[in-house]
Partner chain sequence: MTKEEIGNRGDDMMIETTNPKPKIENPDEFNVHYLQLYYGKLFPYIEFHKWLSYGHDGKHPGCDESYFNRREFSFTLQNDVYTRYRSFKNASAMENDIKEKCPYKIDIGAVYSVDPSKRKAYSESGSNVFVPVERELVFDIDITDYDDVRYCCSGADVCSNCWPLMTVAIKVIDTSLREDFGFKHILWVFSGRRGVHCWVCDAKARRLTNEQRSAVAEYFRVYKGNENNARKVALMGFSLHPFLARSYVDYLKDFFEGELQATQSIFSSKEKYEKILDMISDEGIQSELREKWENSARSSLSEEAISRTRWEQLKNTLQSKKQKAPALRMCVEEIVFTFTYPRIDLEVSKQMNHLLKAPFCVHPKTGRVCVPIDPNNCDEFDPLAVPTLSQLIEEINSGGDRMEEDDDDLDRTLLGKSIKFFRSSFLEPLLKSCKEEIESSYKAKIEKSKDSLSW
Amino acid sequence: MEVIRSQKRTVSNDVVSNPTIPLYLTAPFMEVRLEEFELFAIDRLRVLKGVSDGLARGKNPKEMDDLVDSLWKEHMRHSDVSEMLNKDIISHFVLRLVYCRSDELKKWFLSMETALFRHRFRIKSFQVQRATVGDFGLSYKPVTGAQVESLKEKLGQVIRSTGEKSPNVETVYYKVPFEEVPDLVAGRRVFIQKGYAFVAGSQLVSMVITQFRSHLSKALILTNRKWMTTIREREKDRLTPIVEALSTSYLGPDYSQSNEYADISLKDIDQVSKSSFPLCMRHLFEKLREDHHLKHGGRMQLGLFLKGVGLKLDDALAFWRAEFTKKVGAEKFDKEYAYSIRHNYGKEGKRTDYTPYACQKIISSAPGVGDHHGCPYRHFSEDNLRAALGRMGLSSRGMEDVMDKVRNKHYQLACTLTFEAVYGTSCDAGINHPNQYFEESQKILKSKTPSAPV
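For the sequence just given: structure alone, the form predicted together with the partner chain:
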């Protein structure tokens, strides 16, 4: 096979020192050695995993920029610019194959690649950014001069509302349909008038991200189709094993199936909830016992967690029924709630076996009135959190350490510190899943009290 490069570039000095970021619009025709296929993919996975950890730690955009910059330099750098570009493109397309194979994998890959692209884009110069926008074929006419002037007050208001004290209204704005910058609209970070958002030059990244994300999302569906229909079978002795092994190595354990430490029964549940549940689940559990009711978000978060710790469907039904019937009566429970519990166990509807929520999902949820789900470290007021930690037996010293992490928005680190304070051992891996918290705690408790000799 011949080496054909589709993205042939004239390597001018400018490009060498400051290349645009590839958009991965079409798969390149080029020859790839089998070991590169795997090694490049693993290096990129290291970057994506680093991005995922950074996001889970609640790093702010600026910190993420720095993180992505250093991750990229560490794993993807090559002395030859065109080699580096090759590695970038090859590794991306290999991972598409790896992560196209299920919805869960697709979702993870899509959000990590999008985050990676976002931060790589943000650290480029404005010229490079504009060039990248051009590569996408986005042709927005900038709004300048008099029109910016006439909206100056509103534009300034938007900037002040995002926390800048003295607004510097930028010189270039782009007027785009609001649908094209959903993240800016969602965060109220743009002025919107009659259906158009006024996007500042420094917010270009949002327009590009929307394009990048939707393009990649569609591409993954197509790749999946190709994988299912041809590639998997054709490559079953060569690429398929590599591809299948790659995805499992870095996603962390799957908590949808319970394992040896996770097998609780109904009679132990109260005791176990006190000894081994992370605060988010303890809180939901206690509220359920207290109010005999939880709203949807709480039922999902707690219900899937309980599934993950090994509560069987029949036990789960009995558990929820026992509480809910005190409030709504048995008939209403069977009619309205039992369905969704069976649904969680994959017995209704799409019959998907739903996986328990990871910390990242719980932290980013938005509990409203009457809700008790979410991450206590993020969603509780300081007073409530202190009281809850006190009930878990934290000393005032331990509590201050936890609160310190909370103030810096390191919610998972706060939870990790709580774990360490409660069990008196270190937890180097850090907590990133409630079910992981549970299992680690069970491991410790069971090693302390060996089962009585028969």
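Okay, that is the form predicted together with the partner chain; can I get the form predicted on its own now?
Here we give the lone chain, stripped of any partners or molecules.
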């Protein structure tokens, strides 16, 4: 795969003629336009993050099938079959580069790509599934007729033990080494005889997933080696910045402009901080009021959030000055702190209009001693987090649900569950940005407030 400047891409004949799910065994021989390199990867990342959220929410296999089908149609569908297949393959190999760079990244990508493949495979027809098995080069041939008939009672017992409503023995089975279908063996959902498992045609996915995951795991190790020794330095001025940014990319609105639900003034800020700030910003706000000071990381995280919820520059200067002058004095504030506030609003330096931090950036930060920024769900101790959630009004049951997600490192989902518990409504999109939390909160609160009479 070669990345080129904008021009017509060369389409691989293998891709056009392949009706099955790509197995990504080798990088394709095709040219990729530079802009597609990033855009295709972002679209696939939206799918993988949707899969991650669905799994974290505990969706059952049928719900995950439907979710994957919906996500794929929304982000990866194309009217031209060959273009859709190309996008599928290009985006996968780009994200391999992105996620091969650390053990944590590799683990996430391996899990999500395997889950995505599993559910894409499950919703395909049996004919396509069998063709995919063939594409993998698996030598398993279906066992039918007399051998299945001779094992009918044993196979039926397995089916009945799984609680199937229609415990009928299927007509097509595959005889495979039992170690190649560990999930079926662990769940006692397969009959084993002399070291071989008899896998029903409806369970083909278990045969393929083991191979898919093993291949991808090895490929990520090799990709990392190539990235570290060759690609990163060779592409340092072109692809490397894109690759290194994609793993922490925020894919939603940037909240650089306030709207009807994000327009606060100084007189409202204390009340609104209690009613609509997410835990990360509420903690920073309370610490600022308590200590009359925040270190740089806290000032940036809270300051840009306040900008995003509509606090104008003059009000922002007045707000920070009122707190900091209680500790450092007016002269020091004007000399050392006012410039950075104006800078965040695009009035100093490069005149860049800085945007509020998204959850991913906040979660990946590394607060030190005396810092208060970062994500409470990741950076607080369990006792401190429980206390903070209690102050937000969570019930014991709601708190345990949140803590369960925290223990499994689903920090954004923990914040989403907090939102749902506080406001008594579902948030299917999930919380991905503190300013999103604020806006969704304001929509709910304003919808419950009666309009003033005209």
